[in-house]
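The chain that follows stands alone, in the form predicted alone, written as structure tokens.
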Amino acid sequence: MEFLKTLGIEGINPGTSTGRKHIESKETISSFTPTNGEKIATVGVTSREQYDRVVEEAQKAYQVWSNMPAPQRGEIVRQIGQKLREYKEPLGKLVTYEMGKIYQEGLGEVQEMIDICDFAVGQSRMLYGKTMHSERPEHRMYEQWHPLGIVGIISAFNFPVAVWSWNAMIAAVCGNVMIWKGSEKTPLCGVAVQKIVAKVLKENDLPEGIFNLVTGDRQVGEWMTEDTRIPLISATGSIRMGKEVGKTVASRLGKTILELGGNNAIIISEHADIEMAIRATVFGAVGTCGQRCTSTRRLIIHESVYDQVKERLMNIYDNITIGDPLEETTLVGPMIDQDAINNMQNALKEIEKEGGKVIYGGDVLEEDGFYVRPALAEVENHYEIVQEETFAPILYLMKFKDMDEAIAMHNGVKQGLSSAMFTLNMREAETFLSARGSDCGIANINIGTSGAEIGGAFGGEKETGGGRESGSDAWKAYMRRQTNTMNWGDSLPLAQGIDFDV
């Protein structure tokens, strides 16, 4: 395919990077896509010896790159921003051919990187401190930030570039440098990004080490998090990785962002613009094949408009078009692989189990592929599996009588990412972005769940970790706070008036 040869994709590919220099292994690993389940390529794993490697080449890198004005290392990342630009439509498509998203959403998660790029060429200008008073006399008291080092980054198959970018680009205005471990499901989107980036390294004659890739399993997530030298991990994934990483890198007193599972809701009032609801919680829903951790997974709907709701959602369902994913008509493609279509095929018999009942979709469509009818289903919220996040297209329908009931359903679950609710209603919407409303670290009020813009922080609470990335204040967790005070006096008075003459 013409779009792989773009980006450099070869039969075998080195998936050991320290920026400029590609490193090769013996042992590789198979991409395969999930549109036919054939293979593209094959990948190198890291070897222990390359991984060490890595790091010393990113300490390296960093006594330079950090002494580089934050200006000056902006510029770099506008140049990488300008290069994705011209690698937009190739990159999304290797986005969508290995992950399986449709192609307008790999076009917008290669959009996500160009947009943070600009974002951290700003944010490169505004790293700013605070002055203080001090209470002494000729004294001056201020706070700087300053880089932290080496950030390693540990991202999901769902979203293969752009979460990266999120961390990388603004970890790098901070002065850091980056290791990145992509997921195994998606090894070439890390490859292709890593020679993206080479060329701006090449062309600016900069050192190797300041962007690294390796690959692998598990075990190199391991090296990372239990890696000293590397004081802060930033991983996205499942709670249960979550929680091994967290407790890791606790037990060295690293730093974590942490971006976990999320169990989204939409509350649809009584007073809601109905049509735009449907299509927040349709996208929401069946976006990405439902395997975004903003994915809306819980539907809790006023009795009175319950029923309006669910006819309308099966008859659009029912016209949902499935398949190849780079095809311009296809709304939904596969899901990543056949552990994620039996996981969702557990799921759906359990909600049987449990007294739900699946009123639409979720059979396995007999093609090529990993691909499945999304579903629609009747339950409790309290039933273990809607308790559960599964990273699956299952839509979650239930009642709700008022306002306290409704937010006592959206709040009762152990995950906290992303929420919505659908109103026209003030006293409603106000209620529900108030301290008694959502518990999550996303809440908007008509608009969907899924689909943040990098302006804001993004994070949750709860169980979704507690982490932030991307806009707003989130540079600060790339970088450590340092308190001075300059004394310009000539004598040595102590705070809280303390007397020490000797």
Ligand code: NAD
Second form
Amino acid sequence: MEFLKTLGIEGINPGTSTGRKHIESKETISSFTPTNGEKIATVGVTSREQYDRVVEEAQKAYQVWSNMPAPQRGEIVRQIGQKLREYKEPLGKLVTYEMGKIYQEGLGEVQEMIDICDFAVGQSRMLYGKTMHSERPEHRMYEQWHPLGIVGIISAFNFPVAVWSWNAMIAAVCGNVMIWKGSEKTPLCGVAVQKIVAKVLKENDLPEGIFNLVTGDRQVGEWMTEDTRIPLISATGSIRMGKEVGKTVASRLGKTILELGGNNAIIISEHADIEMAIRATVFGAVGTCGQRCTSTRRLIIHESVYDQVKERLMNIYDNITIGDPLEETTLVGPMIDQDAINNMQNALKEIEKEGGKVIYGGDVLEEDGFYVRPALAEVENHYEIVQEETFAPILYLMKFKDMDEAIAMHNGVKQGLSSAMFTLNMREAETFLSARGSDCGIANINIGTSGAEIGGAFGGEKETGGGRESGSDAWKAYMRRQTNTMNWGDSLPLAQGIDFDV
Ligand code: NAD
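Having seen the form predicted alone, I'd like the form predicted in complex with this ligand now, please.
The next block holds the full complex; its first chain is the one shown before.
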């Protein structure tokens, strides 16, 4: 396949790298394409000894990188953005081939990387601290932001390249060096990105150890979370994983950014533009085959429009093209693997067991690869299965009578990532966005739950973990704040007027 060649992917690929240097391993994992279940290539698994070498290299590189002025670091990030522009198509194709999202979304993911590079370049000149007035004469008080050191990035399979860039590009302009462990389900994406970045490192004659890659399953992730040499772990994945990572890092008083599962809902009011609401719902529910952290999982519909919405959805679902994600006409590609299909099938059984009804789809298609028909189910919000994030294209339909009930149902889950309401009624819209409205990190009006822009801070509340990444002031999480007081006078007054004469 031409795009694999362009990206430098071979039959056997080293999965450990300190930048330009790629380190071979004895143990390997295989990467399979969910499009037909075939093996693409193998990637070397990072051994404990190699992991320690990577960390040592990163520690050395930190001395160089953190001493470079931030706008110069921004210039390197600008060049990474340029390189990503050059490789947008092959990298987008690899994302599609290895992860299964449709090509448009694969390209979108690489575009997101490019966007965050541009954002980070600007940010490199805006690492602002405040200046305060000291209560003591001839004193100056201010705060500044310093890098943390090594930032460990653990990412999930469903955004195999963008999540790395949200973290790495911002962390890099802040002066940190990065160690990235991607998902063991999408190891080639990590290898390809590392090779693209290596070209920029080489062109600028930068040392090894700034952008590092390690490969493996949770074992490698655990080395990172336990490692006191890594002050910040940014982890994206399931709530189960986040609870483990959070506990391990907290036990050594390290810092975390946790970006975990969601259970996102759209409320469709009686005052909604129903067609718009339906289009947003379908994209949110079946896009990426229901495997986005922001996928729409629950649809809370006003009783007066419930039947209309249900019927329209069933019609649209009937016309969705499911198949090879590289084909232009496909809207829904495969799930990541057989385990994902099994989870979906178990969830569908669970729905019926709890008294719900699967009213459309859910069947496994008889094709090579992991294809399913997206499902619609009528349920109640309190069902145990509805309370969980099933990482699959199942959309739950529920009815509400009034706004208070809609918000109570909306907020009545453990997760708090993304949320949306469709209404043309201003009071309803403002209520949803107010403190007594949505309890999520992201709340939208007349926009679906998925497809965030990089300019805002991205993340969620409650069991979604509380982390924020990407835009706004998310950069502060990658830095340590230092409060500085400078006495430029010739006396030593104490704060609070304390008299201590020696
Ligand atoms: P996962 O939790 O199985 O794995 C995620 C990553 O964590 C992998 O790299 C894995 O190797 C690693 N890992 C697992 N257990 C670990 C441990 N104990 N210590 C250290 N590392 C560990 O998740 P997945 O199946 O790859 O991805 C799907 C999940 O990710 C969904 O729940 C989805 O909602 C979530 N997600 C959240 C966001 C967000 O921004 N909130 C974005 C993308 C995905």
